[in-house]
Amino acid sequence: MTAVLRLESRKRVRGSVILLVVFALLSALYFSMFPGIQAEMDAFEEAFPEYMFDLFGIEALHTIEGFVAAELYAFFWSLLLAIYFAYVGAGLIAGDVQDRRMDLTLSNPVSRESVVLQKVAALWVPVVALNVGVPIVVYVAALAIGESFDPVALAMVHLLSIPYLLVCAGIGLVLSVFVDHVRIARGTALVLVFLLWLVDGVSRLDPDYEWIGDLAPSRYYDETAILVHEEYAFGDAGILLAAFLVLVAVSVVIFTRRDI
């Protein structure tokens, strides 16, 4: 009943470990820079146009919370990790279909619905590994340079990112069941997630068009508000979780009705 889940989970371990190591190295790099540039942060902020800060949601760079939110979470977490989840989601079904492994899987007593759900459930590996390992690294690195985070805010910036990352994976999943070629599915997922993130940022620059960003998943996850202002948007997380469930449901319906 759970053979697909166990197999897919094992496949996610290596990539999750690599990502965790990458984020650990990035954290060490940025935290080592902070003490040396903290005193010059006001001049740094004045050197850049205001729209750059609005575009990326940057605030309070002179504080460790604002600095890490801008340097680590606003780009590497909200964009690059989101793209990674979209990439993984886009390969869940299309990869097996293209390589004809799906025929072998479906020859066993397992439903198509179960295959999709078990493959999605295997995302628990990167979700848990990154959202447990990275905050520990960040917290310890802050202590190492004489700074500290509110542990609740740090935990929430990761907890509330889970629905956002799952939505990005769900976007990839829909493309995975709709497109036979895994490269096309993955490429489209990457571009779509990036464009949605960009639309969210650009729409913030003009109040008349800010509503357009409501279509982007990143609009409902604000790492700076969480870390700097300790604002926890549980309602937005609920919207993202509901969107993820809808994307999974759509994927299941498409996959059960299509020919392979």
Contents of the next structure:
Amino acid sequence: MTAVLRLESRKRVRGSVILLVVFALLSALYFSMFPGIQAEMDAFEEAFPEYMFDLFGIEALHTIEGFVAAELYAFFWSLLLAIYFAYVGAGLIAGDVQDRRMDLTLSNPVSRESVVLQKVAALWVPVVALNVGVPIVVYVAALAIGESFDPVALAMVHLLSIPYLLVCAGIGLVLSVFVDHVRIARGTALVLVFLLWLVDGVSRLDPDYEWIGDLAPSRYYDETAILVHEEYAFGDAGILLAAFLVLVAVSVVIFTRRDI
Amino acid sequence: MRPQTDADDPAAETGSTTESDPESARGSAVISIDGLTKRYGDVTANDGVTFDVGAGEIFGYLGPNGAGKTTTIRLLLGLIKPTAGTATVLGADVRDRRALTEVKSDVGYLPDTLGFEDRLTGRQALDYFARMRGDERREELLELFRPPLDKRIETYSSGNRRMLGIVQAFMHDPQLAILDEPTSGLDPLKQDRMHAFLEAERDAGKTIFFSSHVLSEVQRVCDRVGIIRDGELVALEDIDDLLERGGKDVRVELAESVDEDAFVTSEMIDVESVEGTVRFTYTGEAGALLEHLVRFEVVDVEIGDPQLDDIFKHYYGDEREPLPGDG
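In place of the form predicted on its own, output the structure of the form predicted together with its partner chain.
What follows is the entire complex, opening with the chain shown before.
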């Protein structure tokens, strides 16, 4: 029984392609800028107050790894892509329930558990497309401007981001089985993911409050540590993966018990 | 040629069906509903609904819009949970999700609101359903109902959406079809085609559960009817009995005003007379009515089906108590 998976995968293709193109364009933009501004980065680092860098987890801007971590991964990947996954997750169930597509889907010999799991499984499309496409673009672009990029660190920054993105989708999914209106589910999911990201960044500014950010998924994915220091936090990724599975399980339990 | 009259209900002929499937004798319950109740806060959408639908019958579930027909259907499909009572569909209890999911390969469902994936073409949508439950009768159905398969569903008219819905509901050759307002949006020709198709399915031993707010439609194809109003089943009977009690809406235009006492008979109720035109509900035999009318100088006559509301009014009163005889 993979009909739902096939259909859902197909529905994810367009968004994934668009995002891949956006990331390719962004990469091209930043890499073409880098040789011109590399020398000025020291001055740049001095010009801004330190908390700005702490907020985004930025360092070593004069290296290609630090620059890419700051420009591409700290914002576009950790925040905007996370919001995209939350948005998609929030649409998975609520949209079908609202438009009565779920009535027809569930008139088939397919269980509600299976519908949720197949819809979640269809996230493989953006996960694979972006985590294969974007590192290739970044790697090639680095070579093109005469820089070399550590391929292992690059692979890790993507691999370890997958549990993070899935948790964001999971937050959306829980809202999706809980809320009847897809716009409310999506809006709540993206605001929530943004707030969690913000809480993580802001709480890092003061060691006394840093623990608050432990609840935020982005606390467990540090793109700068991976790219600049080659620190691969597999344990943190494991925590994210476990959180994702819990969110999916909660969604399944809610969805199988509710009226649609 | 046998005489073709309005009252010639094809349902009456099916007692002596010569169809090949002898196992499909009516009687064993395909749907069994027992005290089914669904409340939303203070609103009771279904209130202790109880009846059975036997194998090989077309059961009409009749009621005005908002009466609770769709609620019953969605309870039968397990989309919503009963507050009290239960039902079985092909032997599976609607509260037992696993059992209900299993029997769905033998159930066809045509919802009132057809939620297709609008970006897909009709063909892709049918392929999608076929992967889950088969499509051995797809081509045959597409000869009767012809939605534009290569166009995206978002461009479909409501009639085309309905036809695509009909094809998906029957293409896996289900034992039971649950149809929620199946002909809404179809043009009259397609409605006739649908009715003929449903009769053929019934004759082949399939069970059809069919909701409608149009009495004439139910009257034409159904063997038995359950009437629901305000969430309660108010009548459950053979269609012939219902029609007998329902009478006919008659409008007679006379050349000149006649003395009402001479014109009105005891079978006429709710008589309204304006100048030369008399409207009434006739509860007697059609032949007697015609014999009576020829005695007057009649310019025009219309004899039609009574409105569902009139049936309620005349025969069930305005009380909300279920009638004796409800299962």
